[in-house]
Structures are given as C-alpha cells and as structure tokens.
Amino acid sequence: MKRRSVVSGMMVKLAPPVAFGVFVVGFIQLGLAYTLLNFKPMQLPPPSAVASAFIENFQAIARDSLVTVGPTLAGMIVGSLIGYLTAVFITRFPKGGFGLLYIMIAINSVPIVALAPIMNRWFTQPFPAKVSVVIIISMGAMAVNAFRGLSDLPDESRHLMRACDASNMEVFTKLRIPASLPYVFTALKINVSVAMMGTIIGEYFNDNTSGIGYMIKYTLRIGNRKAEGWAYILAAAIISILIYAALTLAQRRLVRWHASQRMGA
C-alpha cells in the first residue's frame, strides 16, 4: 500500500513535466514553431527527424557519450569533495576560515566559456582538462549547500546533545554531517546540470575529435547534419535525467528520515 502511493505521488509529480514536454514536441512536429515563431527546420529540426537520427546514430552517440559522461562524473564528484570539506573546515573554524566561502562563490562565478579555453592551455591532454573545469565549477554549490546544512541545527537537537555531555566530535558525526545531508544532495542535483554544461562546453574548445561537445560543434556546423547535431544534445539531455534520477533515489535510501522523504518529496 505505500509502495502504491509513493508510485501515485511520482506520477503527480512527473505529470506537468511530461505533459509540457508533450505540448513543446507536438507544438514544434504540428509545424507551429515554423509559423508562429518563423524558425526554419535547418534551425530547429523536427522531433521526428532528431529521433531518427538518433536511432540512426545510436552506437556512435553511445561512443561519444561515453567519453563526456567520465569527467563529467569524475569532476563533480571531485568538486563536490572539495567544496564539502571547504564547509566542513568553515563550520569548524568560522573565524578563519568564513572567507573561504567568499572565494568559492567568486571562483565559480568565472564563465566556463571563459575557463574552458584556459584550462585546454594548461593541460595537453583533454580528460584531465574537461574534469578540471567542472572541478572548478562544481565546487561553488556545494560549500554553500553544505554550509548551511552543517550550520542550521534545530535547536532541540543542539541543547539534547548539550544536556548529553556529548563532545564536539560526536556533535559533529552524529548530528552536523546527518543534518548535511539533505543539502548536499540538493548541491549534487544542482551540480548534475552545470557538470555536464562545463564538460560539454570544454569539448567545444578542445581540439579533440570525440565527447558529445565536439560532435555538437562538428554536425551544426554541417547543413544536412543538423538533426544529428540535435541528437547529440538529446543525448546530454537523457544522460543528465538518469544522473538526476539516480541521485534521486540514493536521495530516498540514504536520508529516509528527512521530512521532505517522509511527505513523499
């Protein structure tokens, strides 16, 4: 019976998305964006048209997806470590360590059409340029994130481990890092999007032939490519939805206690 209306409410919650999603192909395949919008079909491809390209192309956007997806994940799992350990040193050293935080959100304020080409400079070889990037853009979202989960304790919780003669370390790994979690998954979910951006935009300006960044650049180029160049984007689009998805339900096992988990969201 809970299983049933934990599966009900995701198909509430799924059915707006969906149905948007549904309004925006049958608005552009009915031909309404060429005549309301004056958009050419060699400027935005019919949805049929992308869809059999990527049936068509399947096995070579799986080659090309393959090599975007590994820094993607490598670079914001990386960056998503330092920027929790950032807030961790932060909530432990508030004095000293506050400023760090003004450096993170100042660093990941630099544009990643600006940061790309620079980090293709310093690295010869193009993984560890692209995970470098998203490194760098990862980290922002998180320190902040987990900040705010490290520091914002329900009162309660506080004065109990206070009248407990609980230490700093036990306050710390049993309430402090629990109480995070909720925030760093937000970070991650956040993170999911601006990773796949920053890799993609790093292929863009790698002289490397493969990565779903370069196939992007390469077939939009190309005027009888352009449904195919339209694939590729599909395809970041659907690899970014599983990740979102997958973290999602890590989300729902590993914080079952959160509110937000327990009301179904």
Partner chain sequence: MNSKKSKKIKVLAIALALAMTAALLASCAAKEEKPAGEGQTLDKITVQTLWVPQGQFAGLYIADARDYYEEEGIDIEILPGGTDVTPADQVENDVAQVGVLFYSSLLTYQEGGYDFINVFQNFQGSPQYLVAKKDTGIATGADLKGKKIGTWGAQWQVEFAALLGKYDLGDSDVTWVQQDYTMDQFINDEIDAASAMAYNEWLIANDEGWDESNTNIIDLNKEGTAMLEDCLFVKRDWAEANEDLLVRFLRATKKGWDYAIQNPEESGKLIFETGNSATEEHQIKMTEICGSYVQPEGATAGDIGKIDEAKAQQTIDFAKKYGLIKGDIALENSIDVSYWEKASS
Second form
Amino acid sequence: MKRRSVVSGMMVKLAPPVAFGVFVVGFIQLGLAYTLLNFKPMQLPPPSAVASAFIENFQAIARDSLVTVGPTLAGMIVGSLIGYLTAVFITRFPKGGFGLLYIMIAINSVPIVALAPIMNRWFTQPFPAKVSVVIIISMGAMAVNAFRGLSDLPDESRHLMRACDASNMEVFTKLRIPASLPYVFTALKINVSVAMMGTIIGEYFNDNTSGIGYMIKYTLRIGNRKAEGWAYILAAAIISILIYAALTLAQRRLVRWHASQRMGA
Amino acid sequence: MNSKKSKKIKVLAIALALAMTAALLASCAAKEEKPAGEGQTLDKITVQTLWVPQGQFAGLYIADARDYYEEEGIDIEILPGGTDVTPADQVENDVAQVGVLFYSSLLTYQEGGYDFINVFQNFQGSPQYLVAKKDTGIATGADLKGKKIGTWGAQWQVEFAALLGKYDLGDSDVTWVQQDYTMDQFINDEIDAASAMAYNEWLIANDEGWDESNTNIIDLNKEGTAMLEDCLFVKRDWAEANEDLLVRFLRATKKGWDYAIQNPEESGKLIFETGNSATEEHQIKMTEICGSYVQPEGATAGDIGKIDEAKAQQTIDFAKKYGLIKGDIALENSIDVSYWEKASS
Amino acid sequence: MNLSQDRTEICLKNIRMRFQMKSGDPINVFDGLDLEVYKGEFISFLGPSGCGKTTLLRLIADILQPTEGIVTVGGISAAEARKQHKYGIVFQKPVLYDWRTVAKNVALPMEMMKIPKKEQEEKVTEMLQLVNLEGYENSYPFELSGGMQQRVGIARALSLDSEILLMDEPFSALDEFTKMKLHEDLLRIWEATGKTIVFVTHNISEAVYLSDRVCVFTANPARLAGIVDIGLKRPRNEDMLISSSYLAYMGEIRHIFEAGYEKD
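With the form predicted on its own in hand, show me what the form predicted in complex with its partner chain looks like.
Shown next: the complete complex, the earlier chain at its head.
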C-alpha cells in the first residue's frame, strides 16, 4: 500500500515535466515549430536528427564530455570548499569577517564571459583556466548559503550549547556544521548548472580544441554539423542532470532528517 | 462641473488627433525625401559581412561611400559581423539578401540544406598564412609533425589539413590549439605555428616585431593547398527572382573594389571612419593587401569577382577529402557565374 | 539563618537588568529583585509575556548576566554552576537536533562531559524509561509527535543527574491532553528524584497545580509582585482542580495581578 502511494506520488511529480518535454519534442518533430514559428530545420534540427547525431558521434561526445566534466567537478568541489571555509570563518569571527561575504558576492557577480578570457590569460593550460573560472563562480553561492546554515539558528539551540558548556569547536561540530548541511546541498545544486556553464564558456575561449564548449562553438559554425552541435548541448544537459541527481541521492542519505526531504515525497 | 470636464477631454482629443496627423504627415514627407533625385524608388539590399568594418570588405564600403549602389538604384545597408553573427543564418532568415562567407564554408551550408550559391568570388587565393618563428625550424608543411598549431575553427583549419595531407601528415600528427583573434599565443610561444590572415593578424605580428626577418610564412597558395575564402552568396531562389537587382548590385560592388584597389589610402581612411576597429594605418594596409587577393598580379579590373572554376573545384575536392563535407557537391550547384558575367558585360 | 542557607539552592540578590533598546530609552527590569529558591522545591515563575520571567530563568542558567546583582546556584556563581552542569534545562520548543536520533539527543550533554559511551547508553535507556519513551532510541525527532519530542527534551535535561531542572514554558505549545499527561509524568519524576524545579509559565492553573510556591510577576514595569505558597497536599491529582482550596489559590493570584495593574 505504502509502496504504491510512493510510486503514484512519483508519477504525479514527474507528470508535468515529462508532459512538457513530450510537448516540446513533439512540437518540433511534427514540424509545428517550422510551420507555426517559421524555424528552419537546418537551424533547429528535429529531435530525431539530434538523437541520431548523438548516437553516431557517441564516442567523440563521450570523450569531449570527460574533458568538460573533469574541471567542472574539480572547480565545483574546490570552489565550494573555499566558500564553505569562508562561511565558517565569518561565522566564527563575524566582526572582522563579514566584509568577506560581500567580497565573495562581488566576485561571484563578475560575468563568466568576462572571467573566462582573463583566466585563459593567467593560465596557459586549459584545465587550470577552466577550473579557476568554476572555482570563482561557485564560491559565492556556497559562502552565502553555508553562512546562513551555520549562523541562522534558533536562539534556544545556542542556549542549549551554552547550558552544556560547549566550546566554540563543539558548537561547530555538534550544532553549526550539521545544521548547515541542507544549505550546503542547496548551494551545490545551484552550483551544478553554474559550474557547467563556467566550464563550457571557458572552453569557448581557451587553448583546447576539445570539450563540450569548444565542440558546440565549432560545430554550430559549420553548415552541415548543426545537429551535432545540438547533440553536444544535449550532452551538457544530460551531464548536469546526472550530477544533480547524484547530489539529490546523497542529500537523501545525508540529510533525510531535514524538512526539505519530507515534502510531498 | 461634469460638462466642463468632458469639454476639456474633447479639446484634448482634438489636439491629440491633430498632433498625430501632423506627425504622420511629417514622417511621410521625410520618407519621400530620401529617394529624391529622379523620383525613382531605390531597391533595398542588406549585406551581412563576416566581421567588423575593415579593408576585407573594402569593395562594399567604398561602393556605398561613393554612391555606386545608389547610381544602380540600390539602397544599401551593410551589417557588420561578429563572433556570434553567422551570415548564412542572416541570409537564410531574410535579415540580409547577400552575405559574405568562405566558399569552403558555403559548401557545408549547402550540405546542411541551405540553398546558397556563390555569385562573386572576392578573394582569388587564400590570404591565410601559417606563420612560425624561424627558431622553431618550421619552414614547410613537412616540419609540422608533433607541433602545436593555432586554429580558429573548421573552415580555417581545413586548409591546414590539406597542407598536412600534402606531406602525408594527419590530425593525429599535430596538436590543434584554439587560437584567439590576437597573436599573443604566437608571441608567447604557446603555439608553434599560428593562423594569420595576411591582411590582419600578420600585420598585428609585424607591429610586435615579428616579420619576414625572424618569421617563416607558409603560403597556402604556393603550397597548392589553398581553398577559396571570401565570396558573396545569395539564396538561389532570391537570385532567380531578383536577377536584375543582383546584377546591378554586383556591378556596383565590382566598381567599389576597383576604386579601393586603385586608391587604398583614401579607401582605408574611409573604412577607418566607418568602423574604427583598428588604426587608420592598419586599415589602409589591410585594404591594400586584400586588394592584392581580389585582383592578383596579372588580373585586370574586369576580372574582379570572377569565380575561377578550377579553384572552386579544388576547394570542393579538399573539403571532401579533409572531412569538411561528407558527400559530393556539384560545382555548378554551388556557384552561378551568370550574374557576374552579366554584371561585367 | 544557617538553616535557611542550607535550604537555599538558588539565590538572587538585588537583581537589576537594563536592556538597551535599538531606539529610545533603555528598559529597566526588576528594580532590585531578591529571591531564594529552596532545595527540592517546585517553584513557578508566573506572569504575562514581558514580565521578565524567562529573563530571570536565563539569569539562573547564565545564558544572560544581570546588569546589577548577584546570582548564586548551589552556593557558587551562576557561571561556575553552569560549567559544572548544576542544572538541566528544558525550553519552550523541544530544541532537538534534527540530525541526531532520540538516543543521541538525550546523550548530547553526556557527550560534552566526555562520559564513557557505555555509561551514556545505560543512562539513555534509563532516561527514556523515565519519560515513557522506551523503544524510540533510534527514531529521529521528525518521526515523533510534539509531546514525545518534549519528553526527549526532558530526558536530555535529566541525563546528567543535575540537582536543578530549569523549565522555560515547556508545555505551552502542547495540546491540553498531552499537557495533562506530561504534568503527571513531571510530578512523578520530581517526586522520584527530589530535584529542585524552576518552572516558567503563563498559565495560572498549571502553576498552582504543579508548584510549592508561585512567584507572580507583572509587566510594565517587570517586577515580582508577590509569592504565593501553595498548600495543596502531595501527591497532587486532577480531582484537586475542582477543590475549593485550589480555586482559592487561583483567586489569590488573580488578585495580585489585578492589584499590580491598578497601581499603574
């Protein structure tokens, strides 16, 4: 009985996005996008063409995906770590540290498009150039969210710590850090798409001639390979979704106690 | 009180109506002013170039500046390009009627389902150099094995692929590196050989102290692996429906190039004033060098824009051999010399 | 004199609190308040919101410090008493750490005291028995009802066997039936352990029913308006709630409130 309600709950949740996806794919595939919106098949290839380009070039796409995923994950992890440690520092030393948060937000709002060419100048190798872009753009969201999680606690939670005569260290390990975990996942989830974007835009500019970003730029400029370009865009979306799904699973295991994990599911 | 108010509104409404009528009349008058002259209306043509205003497109800008288009009854608009503007899509979507594109690139669009034809070949050879500092020891295509080569993308890279092929080298024998539109990677030794347009990046390198004295140039025309670059293209059905207009446009453009080639200094200055994308001196040099590709030594002004069928066929062959296109494209399907011939008679 | 000192568990002397508000004049609370809490008694701080009853509890807990005056707990300063874990505390909300199981929540103070794991486990079992939550060791707070969560909070406060139990409106968020059940349990625990309980509430009936003494506070200005000794015999039971003496105590306390407001 319970099992069934879980399954039907999932179906209710999945129905709208699936319906929307089917609608968009159908809208283009059946030619409505061409007749109603006047798009041209060679400019917006039908999903079937994108799918067959994806399958035909699967090996190359997989190779380029690895090139892109590496710096995305590395940058996301390092950037998030820096953001988190900054948040810890600000929480511990709010008086001196608070300005750091503004600096983080300021750095975070530098447009990626401006950042990518700069980093490409600083680092001659493509990998560090991409990683550094991703680090910079993923620090801010983590710092802001983690700071909230670490510091936005009910007074009584802190009073309990005081009643237990907890040291600063214990307040962090027993209260603040666990309390911040849901916020960490929020930030990581925000950072997935941002990090992918950072790497891809980095690849538009850097020295490499591989990676999803480069291949999107490269193929979309060639008249007979546009479907391939869309296949690469599809690959980027799939990777983002996979990383996001992995995070969701980890979140379910690690913070199943949090209210966010009980809504609706 | 109430009637007073409605009276006020009436007065306002009349005033508004009068103002609108006046504005309408004024705008009509303004419109009529433009064609002027013989009272004959001009045909509108929009051209989409590949890049910012520069000597590469001197024929178009000079024909505009010297009113050659207007004399042919054409109201011209030249749209500058950029990294994210693709002339093929601009023409396909009817934003422009004429576009500038590499002929090699046009072939890929043909294969992709765009029905474009080359009607006017700007550059008779390839102005693309591969340049390497002398101390790298790279002097010919044979020396490129194991080297890092800068590339801007498929339509540029394919000419180098043809060069490598001539020496039995392939993609796996070299490392391709994405090159930006500066020569910094070349100057800083991040790449061994750099792509450089004779009319642009090569001049930038010269400014930085890299010239024939310390740099080797691999000239694709001399290597025999050149492919046709800048041409003017249109949609086939548009050309058929607007034959006269296209012929007039080509005639004026040809005249524009002729003038630019004979007066590079004046032309370069004019282009600099249009776009100031580089220094005035740079624009003059660029116009001069581009002119030498539009009307190479031994050619006459009458040859400007002529599509050399042998070179076009070689471009198709290379494009196929080096994977730019997958299938066959018939020469006569991708070029149509008749418009140029009519414009030249 | 000596006798009374022996009986005193908590002593508040000449307490004054000044809160600096963001705008306007500082607010003064307790104009030199004196109060003694005796060992083993059940004492309530009763009053409307803004009367300072929670503030006073926090002074005892050394969560707040008085602007003037001295607080001693078990003969030592409040700060020292806190560090020596002289009291356990229960808040209005259960204040459970969501990421810890029931057992881990109860064990939290013991963890901080570095009490051996084995001993912790035994104590947790004992405490959960005391609050009628056997078998819930491995549940998470979100799996429990509000009443059960508050029981975990009480078990945690009792886990160190401190002599004093400070309770800040612990049952105010619970429904009437749950509250009645918890009253029974609390009195049972109190009688079994002989702890001193300081109980903050705004509910007159609750204060009378549970306490030996009720300190009545009034607001504007916050002050201790009177102390009422509750002579109802122990153990208490619900039949007393309709007895005439119970109603008389209720009346007396109401009277103190009314007098407090007439003075304004």
